[in-house]
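In the form predicted on its own, a lone chain appears below as structure tokens.
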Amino acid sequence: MKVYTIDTDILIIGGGSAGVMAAIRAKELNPAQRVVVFEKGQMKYSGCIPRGMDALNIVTVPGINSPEDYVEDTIIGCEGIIDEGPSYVMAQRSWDLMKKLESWGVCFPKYNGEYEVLKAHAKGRYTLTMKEPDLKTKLYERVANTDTIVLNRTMALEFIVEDGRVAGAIGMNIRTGELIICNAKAVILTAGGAARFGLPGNGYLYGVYDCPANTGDGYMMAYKAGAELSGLEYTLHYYIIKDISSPLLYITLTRGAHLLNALDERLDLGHPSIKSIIAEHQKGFGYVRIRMSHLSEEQIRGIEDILFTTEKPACERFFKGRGVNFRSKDIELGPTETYLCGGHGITGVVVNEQAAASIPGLYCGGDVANVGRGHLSGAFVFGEIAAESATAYVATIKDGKADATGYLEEITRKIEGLQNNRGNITIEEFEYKVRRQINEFIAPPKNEYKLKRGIEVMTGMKKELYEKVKIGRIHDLVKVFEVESIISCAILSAHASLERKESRWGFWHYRPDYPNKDDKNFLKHVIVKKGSNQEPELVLRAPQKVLKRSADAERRV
């Protein structure tokens, strides 16, 4: 395989949200300065948010909430377990944040003079209509603009470390094989989370809530580089519309619908959370349904228009071929595949109020960062945030170059292996065993038991990968790397279940041999960092306080 090497001040892994945003923000505060972008797929179209968005999720609306109404809200929401400062230098940019797309042409409806400011928190309003279904195209163009190197189809699989430091990545080009060698000054990590990793219902590989690029690589490359992850015992999934992965719960809830359960019960008159309806869901009483029936034409028009045009649409072709007229039928919701996220999850890479990591050089945002909950809004921010602190990291290092040849030849002993092993085994069927097992033991209800005989099927499911697995291809070699990151993440994630011995978020984290919160011993973070026998350590951490409180209202939180 062909070998290239390229230098950069700032190196960014991944194109989406928080990827183009970074990329915007590097370009802004020094044209000058040379920025490189791995992207796995096409960078116009990747991330999460492949198109357009109907809601900025948090934004603190002056007049209307603040960013310390947001922090306390948010704690609710992660039931403690957050660190402030990220938290809340978030939501006190939202605004402005808003206001800059808006600026940009992307389109914040307002109705009689006034934004359109939804409930979906515990307590507060922050998330504010959007109606773009170009929103990530529009990104993408001011990037375009700029001489940022985009490098598409090409999936980072190391970090190169120097004097303590990350000093740039290697990557692969995932049509050619070619491998590219980046030296950076700095790097942002905007990976995602990983997405695919539990088995969804229907057994398709593909067919995840989230990006199904995303595999956790970032997670694995921090975590070797010797970054320290947090969350990864929050193995959360969400319920959404059932068979095709899109959302839909509060398009409608805040329109006007009704959600019930098969009994027929209604569950919107109070506040539903996702964790209430799954709770219903495990009690036999799913599956939960949308009825719409009851508003208007012009209400039920306008909820099409959001989902069939900004959120989703193939949503539409889907509904048409099972018959699904919003006026006359119920919308089936269901439970998604578990899987590991910073965005609408905790998981993610520790980094503080600049969006440092633990390690230097190396800054993170989006869904592989531990930003609680952070959604777009945080993706958007932090990716802002990962610019401004690498550029002015890179003016204190002189050479950004790196010695590569260690993770090259590791690199190349793997690929070799696969060339040269004597299996019979599809790298399909292999990841759909992994996932599968990551169903029966990895994802909630968890047990002692079941955790530790997780870690064991893993463990040898990794050393099979290489010793089991056929490749015809450049593309099965892109998955054998995919499937490392999913099961070493599986490998993190029952460690630190084990670790949390108590229930907490509902089901997300649910262990009937420890079926209470226990909030005097695990009212933390736990930390999960590679140790010095290359073996995860594990740390138990006070979540970071920045909000001052009377006596009382630090009872109440």
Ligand SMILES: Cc1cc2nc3c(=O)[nH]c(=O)nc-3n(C[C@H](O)[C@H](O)[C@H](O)COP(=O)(O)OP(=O)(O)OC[C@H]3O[C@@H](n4cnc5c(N)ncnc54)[C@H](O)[C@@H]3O)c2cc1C
Contents of the next structure:
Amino acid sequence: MKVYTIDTDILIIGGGSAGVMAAIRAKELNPAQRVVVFEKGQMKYSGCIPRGMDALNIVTVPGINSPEDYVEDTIIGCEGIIDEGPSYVMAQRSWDLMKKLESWGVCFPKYNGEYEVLKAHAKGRYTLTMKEPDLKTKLYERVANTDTIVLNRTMALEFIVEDGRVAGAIGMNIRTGELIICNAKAVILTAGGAARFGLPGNGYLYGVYDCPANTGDGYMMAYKAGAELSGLEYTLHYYIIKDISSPLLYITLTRGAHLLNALDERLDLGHPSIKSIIAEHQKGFGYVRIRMSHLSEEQIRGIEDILFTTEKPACERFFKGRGVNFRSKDIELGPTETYLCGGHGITGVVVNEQAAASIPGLYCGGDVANVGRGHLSGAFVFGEIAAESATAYVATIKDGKADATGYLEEITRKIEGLQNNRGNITIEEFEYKVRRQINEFIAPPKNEYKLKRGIEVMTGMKKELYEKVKIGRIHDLVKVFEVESIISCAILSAHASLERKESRWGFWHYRPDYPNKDDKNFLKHVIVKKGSNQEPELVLRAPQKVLKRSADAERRV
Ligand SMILES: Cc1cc2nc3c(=O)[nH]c(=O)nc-3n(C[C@H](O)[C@H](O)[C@H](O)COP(=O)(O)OP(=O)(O)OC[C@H]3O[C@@H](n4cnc5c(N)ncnc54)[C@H](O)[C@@H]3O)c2cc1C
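Next up, the form predicted together with the ligand, please; the one we just looked at was the form predicted on its own.
Below, the chain from earlier opens the complete complex, with every other chain and molecule after it.
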């Protein structure tokens, strides 16, 4: 295998929403600094927004709400397990971010001169309608107009750590197998969450809600380098269009659709959260459905316009194929696979207000970072912040060189082991088994027995991965590395779930052996990091508070 080396000031890992924004901002701040991006797919269409999106979920609109309001609201959503500082900064910068995107030609429609701000949170309205089918392309073109080196089809495998500082990474071209050593003065990690985690009900390995290229590689690279992570026990499921795993709920509910359970009872009166809809499903009253037959033709067309152009255009073919016309037929929703994510959930590398991880040289943004439930706004804002902090840090590093020999040897050893084993299981079969076991042992409902068995099973499979899987081509190899990340995430998730001896976040961390919420002992983050004996080390830490509150309000929080 060929190996080549490049040097840069900033290396960005993952060219999705946060990564594209980080690259733009790094070049805005200092056009002379060198920026390299490793992107597993093709940056023009990669990540959660391969095309567009219908809303920027968190924008604090002057006159409607404030960053303080948002933080109070998100504390409710996260049930107290959230560091207020990063969320506050994200909300504070969200309006300027939206105006910046607008100045780049991103469409935020106005009705009677006002932006449309919808309610998708418990109390306030923060969800600003966006109508931009070409969002990712527009952002990508801004990067393409700079001298940023975008290495598409390049999967980051390992960080290079030099004297305790993250000093670059090793990547692999997923088509040629070439290895790339990238020495960097600072690294921005924006590789998304672990979307391919549990197995979806539709049975397809890639038929998941979130971007299937996101296999928790970022979590695992950060963990191995010694960074702190938290929220790994927040094993999320969404409730969206059954089988195609596409979002629909808030697009329709905020525009007058009804939400019905199997008994035809309405659930949309009040504020149905995903958590409450999943609870309805668990009670046996699913599949929950969306009904639009009472809406006017104009309203239905408006919804189709968003769904069939902006979010996932494949939905149009999907519904046509199933003979579902919104004017007469309900839309069945269903639970997604279980997955780990910082944007929809609270799983991620612990970062401060400057997007800095707990080890020098590493900055994180988007779903890989824990800026609780920041969605696209969090990815964009923390992509920008990460670039600002990394740019400042680069100026303090004189020599960016690092020694990658040990890392390279380990990767080569793994590859040679795979080439020489006598395995006869395809990587797809193996991934299917791993993810089925995640459904069995790691996904909720959880209990001590299942979680311990989960660790045992996953640890065994991690070993078998390199002994029993047959490798025919480079793609197989890449998938082995992905599956290793999935397994490692599952092990950490089980450890964190064992540590949280309570139930919290509805079904997402439901432990029937500890069925109640226990604020006295567990209104805390479960922080996971690699211990000195290479085993996960877990500590409980109180969430950071920055808002000034009266004693009364403090008690309510
Ligand atoms: C279907 C869907 C609809 C959504 N709708 C909305 C909405 O309307 N409003 C809203 O505010 N939020 C929405 N969200 C959430 C929002 O899109 C995400 O929180 C945000 O885009 C995450 O950005 P990210 O950069 O962290 O991840 P991504 O955009 O997924 O980018 C991660 C990138 O990393 C790459 N990558 C992964 N591993 C590696 C590796 N090892 N090496 C190199 N590259 C790697 C991937 O290929 C990918 O391009 C939605 C999410 C989904 C999935």
